[in-house]
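To begin, one chain is listed below as structure tokens, in the form predicted on its own.
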Amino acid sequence: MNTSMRHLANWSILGLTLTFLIGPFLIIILAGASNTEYLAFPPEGLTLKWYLKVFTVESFRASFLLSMALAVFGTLAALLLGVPAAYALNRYDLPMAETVRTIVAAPIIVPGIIVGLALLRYMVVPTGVTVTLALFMAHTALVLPYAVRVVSSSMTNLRADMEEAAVLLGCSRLQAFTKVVLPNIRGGVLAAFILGFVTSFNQVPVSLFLSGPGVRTLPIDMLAYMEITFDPSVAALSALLAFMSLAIVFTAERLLGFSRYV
């Protein structure tokens, strides 16, 4: 195969890959701008009324605020647990450390439907906790593996003798952690927060099992909306959420070098 043929093959493969990755996104954007009363592609004329309608639906506003609160506070709770766990796993020779890592990663390994069903059957039903609290605990558990993994990656690149030097100079272990370790891994912590936020906000399987009357996350509310209405507003909202996620990840990559930690 000559050089021109190889270049043609490479560009063809690249084009097919980009079409596969970006094509559905473009379809959703155009479907959300369709000038019809039903979801259609290709669109029969273009309009922004469905994008504007998204902001007028009360259930979307309420579920958006709930999803935002769960993503922010669930990720913060996961970091409060995950940063010390990552520190201990990286700095100390703990017994059964690999077993602990596997257990922590379980919410990622196990399918979300199984996790949601297990939490509903063995946590929500026996304890009778509120729907909101159940969602908060579930989202914290789902984000925890990302917090431990990303912060552990950041800890690996931090020399342990820097912390020991701080201790020798008079700092306690806690002071050395807050004054030396945390400032040096803040990029990893912020990257873990962003990854956890996006993961929590877009979570579907677990939230589907744990949502209740009047308490639904935005993705679950979108599914419920589509059961009774088939207008393009859900496609418009999906496009807006995709833009939000892309903007967050792009900003994180430019400011933090996000790909170094994941």
The other form holds:
Amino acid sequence: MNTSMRHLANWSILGLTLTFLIGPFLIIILAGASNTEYLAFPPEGLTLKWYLKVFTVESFRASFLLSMALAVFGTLAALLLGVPAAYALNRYDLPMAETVRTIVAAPIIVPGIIVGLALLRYMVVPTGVTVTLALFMAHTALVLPYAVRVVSSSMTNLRADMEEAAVLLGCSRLQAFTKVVLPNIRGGVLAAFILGFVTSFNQVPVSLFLSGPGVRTLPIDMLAYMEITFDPSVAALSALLAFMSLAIVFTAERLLGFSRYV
Amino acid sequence: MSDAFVQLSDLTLSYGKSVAVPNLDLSIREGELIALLGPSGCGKTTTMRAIAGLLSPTGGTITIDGRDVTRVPANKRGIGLVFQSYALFPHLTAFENVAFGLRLQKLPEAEIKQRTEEGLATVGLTGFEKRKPAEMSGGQQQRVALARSLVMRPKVLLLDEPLSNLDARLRLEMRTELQRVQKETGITMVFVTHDQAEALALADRIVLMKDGKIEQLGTPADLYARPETAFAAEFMGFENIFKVEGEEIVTTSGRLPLEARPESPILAWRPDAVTVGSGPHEGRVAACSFAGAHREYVIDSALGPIKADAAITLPEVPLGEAIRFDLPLATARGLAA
Ligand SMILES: Nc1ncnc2c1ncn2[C@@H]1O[C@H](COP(=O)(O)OP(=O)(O)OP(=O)(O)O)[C@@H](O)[C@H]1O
Ligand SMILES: [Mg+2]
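Which structure goes with the form predicted in complex with the partner chain, now that we have seen the form predicted on its own?
The complete assembly is shown below, putting the previous chain first.
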């Protein structure tokens, strides 16, 4: 193959990739702006009314807040468990390290539908815990593998003798952790938080099983909305959410080179 | 033993089942500068870590200043350690690295500033306050690590190859500086080195280690002039070490007669103790290099290669030519088997 043909091939692959990545996004943005009472693509006339309507739907507002809370607190909880776990896995020669890693990774390997069904069948139904609590626990568990992995990878360059030096200068073990380890893995922890947040916020299959009266995450609420109404506001909302995720990841990338950690 | 400031008694240090240092006894006087000398893997770092409290002994005790600290945690021992790997905090500037320990003590800001600047000046790093470790050379990082320990004014300062990454000039400078600080502050120091010249130049006493045991302990003059074993002699620059049988030197390649029957089973000569240019034996020049004040010959002899220094006044013998030499009993050091 000569060079110009190879160039052509490279550019076509790049073009196709971008089309498939960005194309759906563009379709959603435009579909949300269609001046029709039903979802239409290509849009027939352009309007912002569906984008504005999104903010007036009561259930969207409630489920958005629930999703936000789940994403923030679920991810925080996952980090609370995940940072020490990653530290222990990296620092100590644990006898069951591989097993622990596998167990921690389980929620991403096992299909979400099964996780959701299992939680519903064996936790919510027999013990009667509230759906909100079950959701919170499920999201924590789902984010945990990412937290452990991302934080772990930011710890690999962290040598044990730095903490020992801190201890010899007067730190307790805990102080050595907060004064020396944490500042050096800050980027990894932030990256894990963002990744966890986005994962939790966009999570569908598990949350599908864990919804009750008035308790629905935003993606599930959107599904429910579509079963009744077929106007373009769901597309508009999707576009807005995509923008939100994009803005978060973009800011993170600019601030701390997020992609280094993932 | 009553004047021992640091006392290691029957100390055994292990990693899991493997014993790195068995039954070590060592006493260090207050204000002494001790060099731990020995080949890689002989247990120098391990011993330092135990004194610092980073490694719990599996047997024996450590006493510092009359107090048994064997079970005292590392952050309560008041011991400084300069790590072989520096172990600087990458997120902090040179200034903050050095100030780290002082800040933990909650000293007044003015004192922290003054002592930190003083510490950086001692190691010649004034002006580097704002640099992060990643923006400094290995030698500069090593000096920050040194300053970080010095400003704490520890009772005992342990230094794990503190000068290994410096160039010759800086090394000499830091060596003098270290000695000055030591004499001024009276801090008891133990430093690890691979370099016998450094140990000889710096230490009050040298501890020569081999396989986790003390091979020989003594003043530099002692060790230099009177090594007791072949291992010690080799470390002290005796490059010609031979077995004796009766009145002959014996190696795997051959034998040479001596002028009399020696008392020791092993004899050792430094290169400058070998007579070159005259003598009863003959060999061939296998290598010759100019070393300023003398020439260093490698002589191919009946015993195999012999390292010998010849005065510069002696005309150079070309490669491959015959050269006369002697291994005089008078300049030999007798060693135990
Ligand atoms: N973390 C460890 N786990 C197991 N064995 C170890 C560990 N650290 C050291 N050892 C072993 O203990 C022995 C002494 O090691 P040590 O680090 O004290 O040597 P050293 O004299 O400091 O060598 P060097 O001059 O290379 O720094 C060696 O045989 C080494 O393999
Ligand atoms: Mg070492």
